[in-house]
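Given as structure tokens, the chain that follows is alone and in the form predicted alone.
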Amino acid sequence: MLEFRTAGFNPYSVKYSPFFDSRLAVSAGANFGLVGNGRLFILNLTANGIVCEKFFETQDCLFDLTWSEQHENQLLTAGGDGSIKLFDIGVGEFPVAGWQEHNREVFSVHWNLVNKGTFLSSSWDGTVKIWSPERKESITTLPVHSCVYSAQFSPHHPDVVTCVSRDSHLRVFDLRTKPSAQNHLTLAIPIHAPPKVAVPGYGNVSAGPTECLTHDWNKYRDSVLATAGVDGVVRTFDLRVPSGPVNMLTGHEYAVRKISWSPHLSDVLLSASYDMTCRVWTDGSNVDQGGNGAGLGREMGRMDRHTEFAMGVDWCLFGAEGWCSSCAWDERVLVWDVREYMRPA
């Protein structure tokens, strides 16, 4: 395990650089990120260890980043003032491009893996807006009318975009579709609707609902997602039978901040808690375990060497199936290898 201190920042995000395998990118924020300047950390494991390579400082805390799929050396960052700004790590210590769009904080951006010249953002004003990094102004602003904690672009179609919310719904637009009255709308979820399988442990009857933090799309099945929140409860649901989640993980003590599927293995994700853990969990869908596409899931093994809210997760693209990095609000960013903390069925 590899260690990094983010001396006077607390971290709000990991990601890995999709063209190198050993550079990372944190976004941070002073004083939990309640009042105070951000900070940027580009870091690149070394034989000595993790180094930080560049950082750049904000006025604001940054409470999340995500990579350039056009440019190796630029990324994005969601800042605390409702500010979104693009850095490039050979200019400078100011950001290349910025937007000012949003009212309120900006708290998830992502770029598009499929159409890879536009990029969105997610507020807690109750927006998401879709963007070019070509144009100062927003393309399209899809609303939601509550606090936007996550979005994402599909990993498997340009224009297809999911959202978590406040009021406890998985949304799905489709920018194909007519603006109209449902602006591009086309799902919304109940994430906290009962499961369609009686889950071990868990009462049948629904405890309401509860914000949804995160959520993330699977790599290789290409309508399920999952997603986790303030009942500690990841949830895995199928867009072709939108009615309930089809699997519900339970473990986790306190809210879920950040989970994230694996890019090797499709039955296999991690999740970051407030409970100081970071979870790794199959939802019982490998069909070369018997699983024949369908199945309990079961938490596999656990990470509990943060000693604070575990913030972000992320999985590395290259190499072995297992690494992985997660930082937390006790300063230190962990590079860890998932298979060590594995436990056999």
The other form holds:
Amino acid sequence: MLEFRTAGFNPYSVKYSPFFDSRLAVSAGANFGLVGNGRLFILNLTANGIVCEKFFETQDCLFDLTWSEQHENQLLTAGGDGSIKLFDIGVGEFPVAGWQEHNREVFSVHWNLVNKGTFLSSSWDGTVKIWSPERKESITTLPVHSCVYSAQFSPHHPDVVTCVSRDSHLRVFDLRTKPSAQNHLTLAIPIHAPPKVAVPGYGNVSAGPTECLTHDWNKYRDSVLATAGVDGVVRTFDLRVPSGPVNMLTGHEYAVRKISWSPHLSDVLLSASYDMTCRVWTDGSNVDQGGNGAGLGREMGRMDRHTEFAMGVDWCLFGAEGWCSSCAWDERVLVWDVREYMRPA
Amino acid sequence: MAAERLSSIVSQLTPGQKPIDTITQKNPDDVVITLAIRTPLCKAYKGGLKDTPLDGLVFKILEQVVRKSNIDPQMVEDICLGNVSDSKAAYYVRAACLAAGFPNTTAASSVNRFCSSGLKAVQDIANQIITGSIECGVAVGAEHMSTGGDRLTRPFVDDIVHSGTQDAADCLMPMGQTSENVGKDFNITREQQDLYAAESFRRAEAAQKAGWFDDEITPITVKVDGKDVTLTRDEGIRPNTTFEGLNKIRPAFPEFGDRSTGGNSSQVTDGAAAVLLMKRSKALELGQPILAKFVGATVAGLAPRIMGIGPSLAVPKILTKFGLTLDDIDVIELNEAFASMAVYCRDTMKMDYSKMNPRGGAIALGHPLGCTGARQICTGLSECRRRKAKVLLTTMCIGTGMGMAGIFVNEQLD
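Switching conditions: you have the form predicted alone, so give me the form predicted together with its partner chain.
Complete assembly follows, chain above in first position.
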């Protein structure tokens, strides 16, 4: 396991570069991101462990980052002061571009994986904004009216945007539709709806709305998403049957802050939680590998080396299927192999 | 902004925690009360405390604080006196605390927000503890109304008088006039006021007979007409007071109205009360008994001409701040400056009368202005202990148009 200490700063998000197999970026804030500066660390995995290649300082905490899909040295940050900044690793100590439209903290940024020319941001001010790096103003603003913790472009369709928010809903927007009164909103799924098939062990609890903090698209099955939030349950949804979750993966004792589907295996996902563990799950859909079918997921392993809230996870695109990175408020970024923590079924 | 980020993270950790659980939760940094005592309340001019001016009163109550709390006086870093009438209050509290057994390393100050000064003194010490300025302090509320001095000696300057602002001019309005304004504006009849007053006397009399006041009152020995007398009982409570008797009394402010009388208004009284505060962690370290937790207090302003309705603004304000409703409150101490405002506040806020002033109020007990805020805490907590109830709300109207409210959680439940 490799470790890097973001001394003096508490990390919020970690992402592997899509261009270089040994490059990572971590966005962090001083004082747990409550008040003080932010820092963007550019890290390299070398024979000597994790080395910090460069860091950028910002006025306020950085809650999220996303690598550019167009330019191998550029990345975007989501700032607590409502700003989105584009940094270039080869250029100085200041961002090369910046956008300030959000009224409140920007909680997530995501680059369009298919058309690569746009990116989006979501904010506590209840909006998701679509931008282009060439334009100074946002292209579209999607109103959600509730703090949006996480928003993403679908990796399968360049015009589909999803977001999850404090009001316990997963919203799907299709930018190809006319704006009209719905503002591109096509589906609004209540995350707390009961599952279609009763999940053993979870049937008795009637879940009320809970804040949803994170979500991620499955990289192989183009209608499957997972969400997770304050009640500690990871839910998978299939947009073809949107009335309720397909899977409910329980086990985390506190809120789940980040989830990420594996880029290599269609049924595996990783979560990071305030209970200081990062856990690997299968949603059971990979019947070749012994899965019993979607809807019967289970926990496959957990890593509990973090000693504070685990805030971010990301899978490595290159190399072996199990390599991943996690970051937590204990000021550590850990790079590890999921397979070392798997338990027998 | 940082506070909002923090509270959003806290709510992610404890989703669905009800506000009542949040305020009753025990945290090491809570401000707690380890002693709450008061002198008997005596009639001004002719009662047991008539010959004990403010410095004497403060001295007596602070002596009792040292004696009853078993605290090492060196631990007390600040004493705050709430007092309205005496401009020399700060001298008196400083000298009195030094004489009562506190070392000169214990500081002292005084505050004045009229009838809420006692609660403001508690809030002052609590705020200092919360911000880390001090670790342990005493809040005192004391008033010697026998000496007088609570009215202005000259009118306001021309700038204020001729400002054209009615509210500024109304700050000169006598309290009796504001009571008649409340009675007229909100249609609180003479009958309603006398009924309320009779009930206040009845409750106070029953409480006194049953000995309920015994764990609030600390007896003190003072000089009355040159002789030593030990005071043990509140003197304002007139036994066998009836509605018929009250209804015969002539209006006290005939030039302003005919509903408020000496019988349905708060009495003019001398008295003092004290509250010892520190952090919960400190109380555990020193072995001090934890009586209650101070949750918070707030103030609200309104038109001076109807100052009596103050609680009807301050109470919703403080409940909203903590996400509570009146149903979450077990005991309410609402200061009865006048029956007019007591009836208005009770009925407008739909207070459960069985929870409100169960031991009577200022109409029967008296209202030593600066003392009341602290006195309500003593009475309210004693009643919470008796009922094995948890949440106490204290509130009062304030002359010149304000209202204050405070929330406490009783922790002595066995």
